[in-house]
Structures are given as structure tokens and as C-alpha cells.
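Presented as C-alpha cells, the chain that follows is alone, the form predicted on its own.
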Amino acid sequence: MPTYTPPLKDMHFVLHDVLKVHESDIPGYDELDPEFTGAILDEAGKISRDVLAPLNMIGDTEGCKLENGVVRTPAGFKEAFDTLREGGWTGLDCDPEYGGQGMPYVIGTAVGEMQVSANMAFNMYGGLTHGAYSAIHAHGTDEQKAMYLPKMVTCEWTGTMNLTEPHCGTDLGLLRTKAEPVGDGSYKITGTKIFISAGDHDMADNIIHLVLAKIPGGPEGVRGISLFIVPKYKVKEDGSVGEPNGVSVGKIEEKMGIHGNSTAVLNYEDSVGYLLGEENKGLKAMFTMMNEARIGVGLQGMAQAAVAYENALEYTRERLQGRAVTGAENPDGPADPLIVHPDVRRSLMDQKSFVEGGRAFLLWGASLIDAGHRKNDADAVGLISLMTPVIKGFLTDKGFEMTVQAQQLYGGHGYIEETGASQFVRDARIAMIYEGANGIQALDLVGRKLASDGGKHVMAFFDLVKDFIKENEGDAALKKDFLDPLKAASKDMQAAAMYFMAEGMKNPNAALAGSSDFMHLFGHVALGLMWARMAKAAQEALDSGASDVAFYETKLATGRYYMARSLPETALRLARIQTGAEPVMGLAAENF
């Protein structure tokens, strides 16, 4: 059975040695001293390890069951949800005005990683609620916020997002769900939504669905979409739960993974709904939730890779198989442990360097979100908006790849359910698909985000890289192992962006054919920057006489591996981008 150990030391390193959160001018960060963050993360880690992780395999094997119109969650889920509620964990970074604890998003991100690694399917119930909370908080009226947010902060009521319909996924202009005005400010919502994660369950008193629908007579396509608050049960004026609201579960989907989360088909039949935000501006309000969710999904990709790596590492240390080519390293045993073999080491280093680089990338991204929200830093908002498709797309593509690498190290035992390796692979796979499939993320990055504000934000990213290199090029060791590879990778990214500018206007397919390659190229440069920053911090700690020499030396060795073995992929991605559209579009559709 798999285990989970929270990466507390690595989180401490990123937060305090690399990001230096307690020295930041972001409001609220002055409270994030090592003792304070350590206490929070330690307790969150214990809950993740001792409460959530033991339920992960149970959730996978039992799944959710639809009984008499109500979804039953796996054994232990409700009690675990109560544990989170009672500890205030569901409102960790929510507004204190509505009962939240008001902590920075960066702390919520660190806690979220541990919960996702421990039990991804379980974490989704609270994660989707947080997204719905954020949409109502940003776009709701004072009355709506007062009505819904306090109980969503505590997860007495949970939340969902309802976009997809049976006939349309990404192309929301095709949706058919209708919202008929009643005349009293409410609407009657009728339609069917599919793939609704946490769509129904038995762990909360009410479920607040955010539903995209069209008001008759509105503009065609996406310009005519509005967003509505549609509770599962009507809410009385005093805030108590009333009668059913015409929301029913058509079925629970049988899925490849995340079995512990109820993915529902929801039918709305004259359900009472309330407009959230402006009429026909539903996508604007929904994207508040979607963008937050995309950061969370990127975290899922990395977090599943992290727990898969942890368990695969332990297996390679214990499993005896073959002899080291340089001579027996376990001469008293029948064979050497798997970890002595170079190709096993290669796989483990691929995983370790991705996970630690991805963790730093996510926490840095979370700090940009905090800068945007807490100090109205427009540049930070622009930068995280640019990188959101990279965080979502790159980290989930690579995260899934790393869970497969982890599974491979078990050999045939990785294909047997009792080791848990299969579940990590299956659970990670969905992250590449939902909240906008990764191909869509790549198109968004190249087709919209690069040119946003005249290219200001991508130039800001290039300046971050350039300035870091310039500030530290006097450090010979850092220059050779980290700065020079980072500079080469950044030049590849700049060359790709220039290619899009030169060719994209003449032939848009030339840019879009290289969009996935660019998303990965950008992701590698971002992790390269993180590794360069971590290497600087690790060396400074060693130079200052840090006691845990092995930790910092390991950090440097892991970073050197990424810069030498993973970062050069940017040259391959650039070469592919520069072939343009012809190899991709050259074959007629009927000849496939």
C-alpha cells in the first residue's frame, strides 16, 4: 500500500530561502515567518498523511454510488471532510469578512499540494468550492455574498462549476441550457450539464452550482452566455436550506481515475437561478473560477508526480534486482537494489528534478497572485495571466509523464493495483484534460497571451531571466552550471516568439502548429529559472554554514541534472516550431 510523507523541508526551503516570503512587501507576508508557516504546514501535513492518504485507495476501489437520487461518497470521506471543516482548513485563504482565515494564497497552495498528493479525488470537493467562492466573491452582489459565502467558506455548502453539455465542450457558444426570466429577478434554468466534478455528494447540506446558460433573445454564441447561481436546495430568506430546486443527478460517470470524486450528469428542470455578474457576461465571471482552477490543476499534475516519485523511490531502494555493472553493492544479498542501476537513477532524477522545480514554480506563481490581489500589482497580474496556461498545460503533461515513469520502475508490479502506482497514473491523467484541455491551453498561450498588452508580459518574463543572469554572472560555479544553460534556453524561447511574430500574421497555422511545443519550451525555461534561483539559495546556505549540508548539496546536484539533461529540450522544441505549418497541415483530412 502506498504511503505519503509531506515535503515540509522542501516547502520551507522554497518559501523562505528562495522566495523569502517573510521579507516581501506583499501585505500579510510579514506574518509568514518560518515558525508560523512551519506550524501551519506541519499540521496540514499530518492531516494529509494520517487522515487523507489512507482514504486514497479506498476512494479508488469503492468509488461513488448513486442511490435513490443521492450520491454516496466512499467510506471515511465524510468524516475526513468534517475534520477539515472543524480545523478551519476549508477557509484558510478566504476573506475573514465571511469567516475565512485570510491567509495568503501561497500558504493555501502549499497546503493544497499536500492534500492533492494525499488524496486528489477528495481534495476536489473543497477545491471546486473554493473556485465557486472566488467567483461569487468577485462578481456577486453584497446580498449574494452574504447569503452564500459564509457557508461555502466552511464547506457546510460546497460548490461546482457547470460548463460542459453533451453536445459541446470547449466551444461554449453551442451551449443550449436556457435561463428564462421569471420577473422577480430570478430565472428558471433548464438544461443538462455533464462532467460536473463533485456534482453531488453526501458531505454537505447544500451544493451551490454555478451554471452557464443563455437568456432567450440574447446575442448569439459566447456573447450571449450568462452565469447563474443555482443551489441544489432553495435557500430561504433566513439562510436555511429549503425544498429541492429541480436539480437531479442523471448518472455518475464511470471514469479512468479520480473514482472518489463524483463526476455527475446534472439535469436542471425549471431550477431557480440568480444572475451572477452582468447579463451576457457570464464567461468573464466564470473565468475567475476557471483561471484559479487552472492553477489548481497544474498543482494536481505536480502533486501526483510527487507522491508517485516518493513511492517509486522507496521501491527502488528495497527491491533487489540484478547487480551493479561496477560490482556488487549489496554483496551479502542475492542482488543489488534497483537504485544502483544508471537508467533507474535517470528516471528518478527526471522525476525529482521536475517535482522540485514544479513546486517552486507553483509557489512563485501563487506569490504573484497574492501580489495582484493584496497590493494591486498589475504587472504581477499580467505575468501570472501569461503563465497560467503554462502552469496548467506543462505541469500536467509532465506530471502525468512522471507518474508513468514512476510506475515503470515497479516493472510488472506497477501494473498491479496493490502498489498504488496505477492509481497515481490514472488520477493524474484527467489533469491534462479538464479546465481546458492542454491543446487549448497552448492555443491560448500563443494565440492570446503572448500578444496581450502588446507583448508586455512576455517581455517582463524575459527581463526577469536576463536580470537574474546579469546579477549573478560573477559567480563562476552558478554561471557554468545554471546561468549559461538558462541563457541558452531563454534565447530559444525568444527565437520562437520572434518566429511567431514574423510568420503568424502571414499564416496563423504556422504559429498554432507550434503552440504545444512553445508551451513546453516556456515551461522548461520557467523551471530553469526556478532551478537557478534555488541553486543560488542553496549555495548561499552552504556558504553561511547551514547545518544540513546534505540537503543543500542534494539540491544543487538535482538542479545540475535538470539544467544538463532536461533544459536542453528547448532547442528541440524551437526546431520543431520553426518547421512551421507544412509538416502538420500537409496531409489532407481524407488521407489520414
Second form
Protein chains: 2
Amino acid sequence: MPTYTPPLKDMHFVLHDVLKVHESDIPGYDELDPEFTGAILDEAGKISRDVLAPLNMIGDTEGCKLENGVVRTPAGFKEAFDTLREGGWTGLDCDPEYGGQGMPYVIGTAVGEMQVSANMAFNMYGGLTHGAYSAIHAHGTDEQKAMYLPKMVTCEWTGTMNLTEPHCGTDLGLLRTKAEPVGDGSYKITGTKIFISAGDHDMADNIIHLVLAKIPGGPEGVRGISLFIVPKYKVKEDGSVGEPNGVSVGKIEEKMGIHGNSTAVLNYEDSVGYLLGEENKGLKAMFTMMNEARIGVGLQGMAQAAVAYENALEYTRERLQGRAVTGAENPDGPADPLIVHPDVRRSLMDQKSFVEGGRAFLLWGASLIDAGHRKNDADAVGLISLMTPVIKGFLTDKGFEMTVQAQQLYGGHGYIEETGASQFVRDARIAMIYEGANGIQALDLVGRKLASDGGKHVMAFFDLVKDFIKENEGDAALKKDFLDPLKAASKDMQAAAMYFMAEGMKNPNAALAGSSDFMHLFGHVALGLMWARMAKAAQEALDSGASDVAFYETKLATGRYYMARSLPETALRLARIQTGAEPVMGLAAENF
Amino acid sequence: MPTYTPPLKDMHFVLHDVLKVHESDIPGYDELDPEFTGAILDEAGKISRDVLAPLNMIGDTEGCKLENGVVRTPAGFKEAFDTLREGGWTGLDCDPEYGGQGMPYVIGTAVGEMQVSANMAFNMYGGLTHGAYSAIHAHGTDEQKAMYLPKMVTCEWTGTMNLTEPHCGTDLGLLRTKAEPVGDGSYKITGTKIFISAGDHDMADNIIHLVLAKIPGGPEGVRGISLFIVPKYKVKEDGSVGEPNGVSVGKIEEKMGIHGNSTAVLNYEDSVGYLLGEENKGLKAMFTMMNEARIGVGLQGMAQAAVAYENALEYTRERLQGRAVTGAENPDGPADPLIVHPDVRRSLMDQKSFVEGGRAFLLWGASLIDAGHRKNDADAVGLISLMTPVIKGFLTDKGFEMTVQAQQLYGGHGYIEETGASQFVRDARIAMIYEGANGIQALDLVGRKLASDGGKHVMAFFDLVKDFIKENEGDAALKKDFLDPLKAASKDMQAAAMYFMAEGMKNPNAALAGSSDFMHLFGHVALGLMWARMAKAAQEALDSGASDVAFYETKLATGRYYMARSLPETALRLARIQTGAEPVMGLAAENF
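Cool, the form predicted on its own is there; where's the form predicted together with another copy of the chain?
Whole complex next, starting from this chain.
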């Protein structure tokens, strides 16, 4: 069975050596000194390791069962949820006014990584609740906030997001769920929603569904969509749980992975709903939280890669098979450990350099979210908005790929469910799909974000890269191993952006045909920038006489690998982009 | 539920327009005129589509069950196996002396593709039998051949290959299964073998296990391994089935996929075994069939990609979601089909161009096998031996990747088991692992094959490419779209080979660190060559007034996509290779 070891030292390095959160002027960051963050992460790590991780495979094997209309979660899930609730972990970065701990998002992200690595399917119950909490917090009336938020912060009540219907996923303009005004300010909701994560379960007293629906007579398409609060059980005036509200579970889906999460078909039949935000502005309200939700999914990609890597690494150290080509390294044993073999090492370095680069990218992104929320930093908001599809799409595409690489290192044992390597692959797979499939992320990036505000945010990103290079090019080693490759990759990205500008005007297909390639190109440049920043921080620590020399030298070696072997993919992505629309669109649909 | 449509027209194109099998001087190829191959493939296609494909999802859902020591296969498998047996399909390319049909391997490969696409897990029962048949055919005594082969050709008895033990997979020198001479020429076999595909089941009267074991007192390591025939039931002198032979099923593994195949732990306890081939030459005997077995696994990668693509394509034509960025293409409908979107089209083209290029590569490879067997063509044997790890490793890595891309096109529906997209991914995953994990293929390619016979075979491959380019560069369109990109890719491959020669001498790690990259580089050049040959054939057909203009123009457009958007990956692979050992091996094992 897989184990989980919280990456506390790596997180400390990113937070304090690289991002230097404790020196930031973002309100609330002043308390994030190494001792404080260390205490929180240490405790969160213990729960992840000791409570959540041991339930991961049980969740996969048992799955969720619908019995007589009631969804049963896997053995141990309820008790684990109680542990999180009792420790106050569910409201870590929530508003203190409603019982939250008021921590910055960056801390929530670090804690979230550990919980997702330990048990992704379990973590989603709290994750979805947090999403619904945020929507009500942003758009609810004072009464709504007072009624729902305190119980959602504690996860006494959990939450869901209901968008998809059988005939519409991405294209929400097609949705059919109806919301008929009753006359007393409430609505009657009728329709069927599918793929509702954490849609029903036995771990909370109530479930607060946020449901997109159309009010009859409203505008066509997405302009006629409103968002409603629809509790599973009606809530009485005193805040206690009342009668069932006409929400029934049609079925629990049989999925490739995340079996521990109940993905439900929900049928609403004259369910009482309350408008959240304004009429016909439902999409906007739902998507206020889009950046956070998508970053949360990007986190899943990285976190699954992290735990898959950790376990694969352990296997390659223990499994004896073959001899090093340069001479036996375990001469007294029957064979050498797998880790001596160059192609095994290559795979481990791919994984390690991705995971650590991805972690830095996510924590940096989270700090931009904090800068937006806590000090109204419009530039930070613009930049994270630009990078959100990259965080979501690139980190989940690559995260999945890395879980596959981790599985590969087990040979036949990786294909057998008992090692757990397969579960990481199957669980990671969903992150490429939900919260906007990665093709949609690429479209969002190239079709909307790149040119938004006159291209201001991508120019700011380029400036960040340029300034970092300029500031540090006096350091010869950093320049050769990190800055020069970063400069080349950044130039590829600029050339791609130029190509889109020049050709996309004439033919939007010329830009969109390269959208996925651009998302990956951008992702590599972002991770290249992260590695350059980490290398600088590691070198500074070494120069200032840090005691843990091996740790910092390992960072440098891992970073050099990324720059030398992963980052050159930007040239390939650019070459693909520059072939334009013709190869992609040249074949008529009927001739496929 | 997925459907399967045999790719008859595409196969015909490769066999007759590209490879021109009917004009070949390989003995037996003279009967392969279009009418004859058409009749066989048509009939094989019908069985694949109507008998095997409908059982694919049933096999996945039901799996194989061990009940009271007996393995039950999924509902319908036995009847389907009877259909294949009755039609003589199990012995299609087997020796007529033992009841086979004596067809060339290239026809067996084309038929095999359809059977694997339709139902990979089911196909393995016959596939393993074929492997065991080949081993006995090559190394058995006349008595052994007479006793076992006729019943294995008909699959009245099936076969297995027993290599792996709990503590050793790749490193067979570590194996512990014992074979003690009894004195009458037979041996007593004792030990545990794991991951035995088709290891036990209820579809045949007997199972002929081929088992690697050590005769006590023999040489250490791989030089002391012998191969034994160990029937599940003892065979009486008259050839009828007798008493059980001490072979029991320890368990059936829970796997990520191929649930319809019974992957067994087999315990041998004083089981009677008969030496196959010479004492202590067991590995050699087992690996005589290695090229065919590995090509068969490469075929699985391609075939799963093919059927996954076919179904995803259908979905993108039917599912209405969003509008084309260049204006509605289905203005009377609520939305346009998915296939109008450039990133969807990009994914479909990736899949289509890989599948069709891979199919040509496999059928060409199969024809080289035939040239080796049927006319003792040593150059053909050398070339296919060189390319075998590429066929296995590249086609299964990419084949899996393409099933993931196919799944992605369904959005959330692809993650739900009921669409079948997940099964193609889960089934395809094993092909990267078994029959030598892909890292081992890369090692075999770079560490052994590349320099074998003084590099003669890779030079022959380069000459093939060069000659093709030279012969055809008078055709301006072919030159620009196909020959020039092929030349560039081939140069990258030559540069990589040069690098290995120069650096690998000094430090083998410098070559092996790039082994997986080289395997992919080679694969792309091979598919580039295939596309160039297909483009030439398509253009010739058009020039000679072929009636199906759209078919041949589609070939050209698909090929142009491959050359423009996939082939440039060779430059990236070369860049990675040329970074050498340092990035990969620079970090000490203990510092990971």
C-alpha cells in the first residue's frame, strides 16, 4: 500500500526561501513566519499522512454506494471528516466573521496539496464545500450568508456545484433546468444535473447545492442563466434542518477513478431554491470563483504526481533488478536497485523536477490570489487570471503524465491494483477533464486571456522573466544553467504570441489550432522561471552557509535537469504553432 | 457502448498500394492478391465487429473469477472462442503440417489488429497460445510437436509463457523455480510464477504452460535457465487428457485493465515437465519468438488507439456543443458538433495520423518477418530485429497517449465507464509494460541493437530513407511536404546515433540516459517514412485516375499533418539526447 510523506522541507523552501512570504506586504502575510507556517503545515501533514492517506485505497476499492436512495461513503471517511472538522481545518482560509481561521490562500494551498496527495477523492467533499462557500460569500445576501456560511465553514453542511446536464457540459447556454418564481421570493427548481461531485453522501447534516437554472421568459442562452441555492433539506427559520427538498439521487456514476467521491446524477423536482446574486447573472456569479477552482484542480494534477513519485522512488530504491551498466553498485546483493539504471533515473528526474517546479508555480499563483483579495492588487489579479488556464491545463496534463511514468517504474506490479500506482493514474485523469476540459483552458488562454486588456498581462509576465534575467545575469553559473535556457524559452513564447497576433486576426483557426501547444509552451516557461528563482534561492542559501548543503545542491541539480531536458520543448511547441491552421483544419470533417 | 468498424479500406491501401504484397517475391505472397486478402480481411472483420467487440465491455465489467480453484471467464467468451476455432482463425499463420492455414505473418498481423481492437483481453488467450506454439514449433522434438501442436493450432489446448516470479521480472537470472530431473527424461517443476496471462480459464481442455526454471547444479544466473513444457493436465500416450499435473492457481490479479484476461499466479508443485530445447538454453529458446511477441504488443498499442479514435470521432460528430469560431456550421441545430473546434480537430488529427502511420509500420514490419522466415532474408531479419523495440516501445507509448486523447474528447463522459473510453485507456496501459517494459525496449535498442553487426542494420535503415528521398525528389509537392521534413528528421536521428557512438564509448550512461528519447526519435522517423511512402502511393493512385479521390486526398492531408506537426519532435528528442549523462545521473541516488 502506498505511503505519504508530507513535503514539509520543500514547502518551507518555496514559501520562505523563494517567495519570502514573511517579508511580503500582503495583509496577513506578516504572521507567516517560518515558525508559524511550520507548525500549521506540520500538523496538516500529520493528519494527511496518518488519517487521510490510509483511507485512499479503501475509498478506491469500496467506492460510494447508492442504497435505497442513500449514498454510503467508504469505511472511515466519516470519522476522518470529523477529525478535519474538529481541528478546524475545513475553514482554514475562510472568513473569521463566519467562523473561519482567516488564513491566506497560500497556506490553504499548501495544506490542500497534502490533503489531495493523501486522498484526492476524500478531499473533494471539503473542496466543493469551499467552492460553494465562496460563491455565497461573494454573492449572497446578509441573511443567506448568516444562514449558510457558518455551517459550511465547519462542514456540518457541505456544498456542491451543479452545472452539467446530460446534453450540455461546456456549452451551458443549452441548459434546461427550470426555476419558476413562486411569488414569495423563492423559486421551484426542476431538472436533472449530472456529474455532481460530492453530490450526496452520509457525512453531513445537509448539503447546499448551488444550481444553475433558467427562469422562464428570460433571455436565450447563457444570458438567461441564474444561480440558486437549493438545500438538500429545507432549512427552518431557526437554522435547523427540516423536510427533504425534492432532491433525489438518480445514480452514482461508475468512474475510472476517484471512486471515494460520490459523483451523482441529481434530480430536482419542485425543489425550493433561492436566487444567489442577480437574476440572469448566474454564470458570472458561478465563475467569480473560477480562478480558485481551476487552480485547485491544477493542484490535484501536481499533488497526484507528487505522491505517485514518492512511492515510485521508494520502489526503485528497494526493488533489486539488474546491474548498473558502469559496474555493480550493490555487489553483495543479488542485483542492484532499479534506481541505478539511467532510464529509471531519467523518469525520476522528469517527475521530481515537474513536481517541485509545479509546487512553486502553484504557491506563487496562490500568493497572487492573496495579493488580489487582500490588497486589491489589480496587476496580480490580471496575471493570475492569465495564468489560471496554464495552471489548470498544464499541471493536470503533465501531472497525469507523471503518474503514468511513476506507474511504469513498477513494471508489471504497477498494473496490479494492490501497489496503488494505478489509482494515482486513474484519479489524476479526471483533473484534465473537469472544471473546464484542458482544451477549453487552452481556448480560454489563447482566445481570451492573451489579448485581454490589450495584452497587458502577458507583457507583464514577459517583463517578470526579463527583469529576473537582467537582475541576475552577473551570476555566471546561474546564467549558463538557468537564465540562458529561460531566455530562449521565453523568446519562443513571445514568437508564438506574435504569430497569434499576426495570423489570428486573419483567421482565428490559425491561433486556436495551436492553443494546446501554447498552453504547454507557457507552462514550461513558467516552470522555467520557477526553477530559475529556486536556483537563485538555493545558491543564496549555500553562499550564506546553510547547513543542509545536500538539500540545496539537490535543488540546483533538479533545476538543471528541468532546464536542460524539459524546457527545450518550447521550441517544438512553437514549431507546431507556426504551422497554423492548414494542417489541423485542412481535412474536411466528413473526410475523417 | 463502443462500436468497431474494421478498417478494411485502410488495410487494403497499405497492403496493396503501399507494400504491394501481391508483387513481392516472398514465397506465399503470390497468392495475396487484393481479392484474396479482401475476402479474408472482410470475414475476419465481421467476426471482430459482430462477435468479439460486443464482448469487450462485458469482459471488463465481469472480469475473470477464481471459484473453488477454477477460473471462470466472462459470459460469452467461450462461445466466441468456439466461433474462432470453428472458422480456423486460431491457426491462420500456423504450419499446415500441424493443421494451420499457412498464411503469411503479414495477414496474421492485419487480422490480429482487428481482433485486438475489438477485444484485446479476449485476443490474448489465442495470442499466448500462438507464442507457445511458436516456441514448441521452433525447439520441440518431433514427438513434442506431434503431441502438442495440432491441438494448439486449433486452440483445443491453449498455451502460456511463464517467466516472471515475485522477486524477478526483467532480471530473470534471479529466478528460483526448480526443475529436478526424475531420471526418465522428465523433470519435477516446483515454484511460483506470477503475472501469467491467460494462466487459467474454462475455455480449453488443457493448457500447455511453457515454464522457465533452473536445473539444480546448473550455471548461475541466466546461463542456468531451461525451458519446460508443463501441461495443466498430464497428456496420456494416446494424446488424450489425463490427471491434473500439480499446477494450481494462487490467485487472479486485480488489474487496471484487461479484466477479461485471467492474469494468474500459478503454483507448480512437483509438476511433470519436459525439457523444450537444450538444457540451460531456455532463455534463448524463449526469446526466439521475441520479435514476434513484441511486435504483437506494439500492435496492441496501435489497435487500441485505432478503436478509441474511431469511437471518439463518432462522438465529436454527434455531440453538439458550442459554435465554430468562424461562424455556425449547424445553424439549424442548438449548437455545432464538437468536430468543428480547432483543438478537437487537432486531437483527432494526432490520433488519425498516428494510427494510420502505425498500421503501415506494423504491416511493413510483418512483411520483414515473412521475408526472414520464408526466404531467409538476413537483411530483413537484421532490420526487423533493430526496429522491434521501436515497434513495441514507441507504438505502445504513443498508442496509450492516443487513447487518453480519445477519452479527453468525451469530456466528463469519457471518465464514466459506460462510454467505454476509459477501458481503451486502461487496457492499452499494459502494453507499455509487459513483454519487456518500454524502458527495457529502449535499452535493447540503444545498448544492443544499434551497434549490432557493426551498426549495419541502422545504416540500412538510413539508406532506405535516403534512397526513397533520392528516388522521389523530382516530385515537388512530395518533396516539400514529405521528403524535406523526413530528411530533417532522419538527420536528427543520425546525429543522435553519432552522439551515442562518440560519447557512449567514454560513458555508457551518456547513451542510456537518452535511450527512451532515441526510441521515440526512431519511431517518428519510421512513421515519417511510412507517411512519405503512403503519400507517394496516394498521389500515384490519384494520378492514375482512381475513382475514390476523397480517400486518397485524405491520406495526403493526414500525412501532411504528421510531417508538419508530429515529426518535428525529432529535434526535441535530439536536444535531450545531446545533454548526455550529467542532467540525468548528476544527482546521487541518496539525494532524491
